[in-house]
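As a starting point, one isolated chain is supplied in structure tokens, in the form predicted on its own.
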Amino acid sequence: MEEGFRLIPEQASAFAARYDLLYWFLTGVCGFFALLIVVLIVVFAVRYRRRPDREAEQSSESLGLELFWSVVPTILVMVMFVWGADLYLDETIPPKGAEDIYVVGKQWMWKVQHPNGRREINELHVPVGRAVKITHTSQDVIHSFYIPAFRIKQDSVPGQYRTMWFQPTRPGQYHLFCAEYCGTDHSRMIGRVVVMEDMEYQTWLGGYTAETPVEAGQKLFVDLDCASCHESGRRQRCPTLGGLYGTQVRLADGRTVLFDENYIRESILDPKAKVVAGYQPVMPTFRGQVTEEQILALIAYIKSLSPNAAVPERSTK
């Protein structure tokens, strides 16, 4: 982390190297035309510029030059939309099998929390060589995840989820800043990424005994009683959850919606905004009663049952 002055950050991650010949292309590109566009100027100002002993001519039209200034221009900005959308589209779709981590923004620390429980703030501990996906929300205002030597910055929006992923190339320490102003103390929300050998990465994680999401979230489904709706048989009267996870569920209004991360926490704090068809608006909402972590726990927990899973009942003793 400690380098001095750099012209660009470090290359970390897979994407860096294919980012930063793209910015060098574009930078390219704008430089040669500014430049060209500079030198016209110059030239055209001393050749043609105002005489006694010359009028103005009146010039005649060229198609190949005006074909020319057109299509070169275009294919030019075709090629940096196509390969733009390309990186665009990896950096967005997580690979299967990628570490799943989830982080929270929050006035003025980054909350991060790991598969197996364990939480960090301002830290991320990542294996290296390893894709890893990043869920994270706000929990007050925007944020915005940063890490300049992966190249990846994403915004962190209230009553969103957002996803994005990376792969560490190299053992280290990096910085992790919010790119977004985001109160007095904007200039503080600052934590590393520590980038570390598999095996001592299994160990630092291993070394963590607490409940895991999935634990926690499976505690606060019976803590609030959900089973009460969600169960299946005589008392169900909303959706069992088994298996729903990254599928299109079918709406009383018709519409289909995927069932995802974002679906999930509008129906915990919002259950009335998109009704499964079926089914009547019966569910309460848990809006101020549950955090954006225990959301997060009741996410982990719905994404980890099967189609068959029993779904856990409240106990009355």
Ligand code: HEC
The other form holds:
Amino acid sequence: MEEGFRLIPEQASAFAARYDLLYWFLTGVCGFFALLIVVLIVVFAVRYRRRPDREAEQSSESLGLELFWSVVPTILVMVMFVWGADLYLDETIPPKGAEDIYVVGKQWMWKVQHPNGRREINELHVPVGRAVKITHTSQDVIHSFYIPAFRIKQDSVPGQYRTMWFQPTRPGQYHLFCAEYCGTDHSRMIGRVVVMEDMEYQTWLGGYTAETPVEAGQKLFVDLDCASCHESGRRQRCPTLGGLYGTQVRLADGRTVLFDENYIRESILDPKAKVVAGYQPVMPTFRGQVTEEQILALIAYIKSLSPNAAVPERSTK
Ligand code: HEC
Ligand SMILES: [Cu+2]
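Provide the structure of the form predicted together with this ligand, given the form predicted on its own shown above.
Below is the whole assembly, all chains and molecules, this chain first.
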């Protein structure tokens, strides 16, 4: 977190340099044309100003000129589109084997949970050089998870899971902001990201024994009585949840839906919204009975029942 004036934030993730290049390209192209237009306005205003000895005259059309100013901008805009879309896709789809970290935003803090159960608030410890996938949501209003040095920012929306990922390239400490005005203490909804060497990170993680989200979820699954319906004993009435993650589920109304975090979440809070084909809509809603973190734990547990899940992921380039 070097302070002092900087035009753009420091670069600390694999995306940063790629983003900045695109950014400078866009700024350069726009700056060039803005300047060109201003200069031409001034030159033409002077050169073609009204003079007593000159009459205005109509000039004929020029096909060459018209083609030129249609084709050149089209090419430039297509370059921007392809370049931007490529970067956007890379940023959207996390690679295989990324470190899976859950984040819940609330007024006015970020709550973070690591795969082994270690929790932290307004701090995010991550290993350098490894891909880190953030699954985040909000417990109240819209927040926005923003790490300038990594060039990532995404809104945390209540009732929705979003994912993003990054690969830190330099150990150090970086700013974490909420980038969406979310109430009185929005400006204090800040934290820091600590990028550590992998070994150091493992020690940091390991020096802590807590329930993992999977264990917490397994317990909740029994405590909330999910198990009494969903465990294979009563298979005829309720679907077993093993092996489903990442597959397409057929619904009673003929649609199919991807069995992912958002679908599990909806099944828990609003089970009648999407009823599985072949089953009765007898599952009660758990809205108001489970916190965001408990839902995340249940999801982690249900995901763990599908060890070979093929989720939309890509291998690292
Ligand atoms: C009263 C029995 C009952 C209880 C309790 C129950 N469920 Fe269900 N659940 C069902 C039935 C029946 C379905 C299939 C029909 C539907 O989609 O609503 C279902 C569907 C689901 C699905 C979608 C499954 C699929 O194949 O797509 C998920 C996920 C789920 N339940 C999770 C849970 C969780 C988590 C809990 C506990 C918090 C829970 N259920 C509690 C009966 C139950
Ligand atoms: Cu906020």
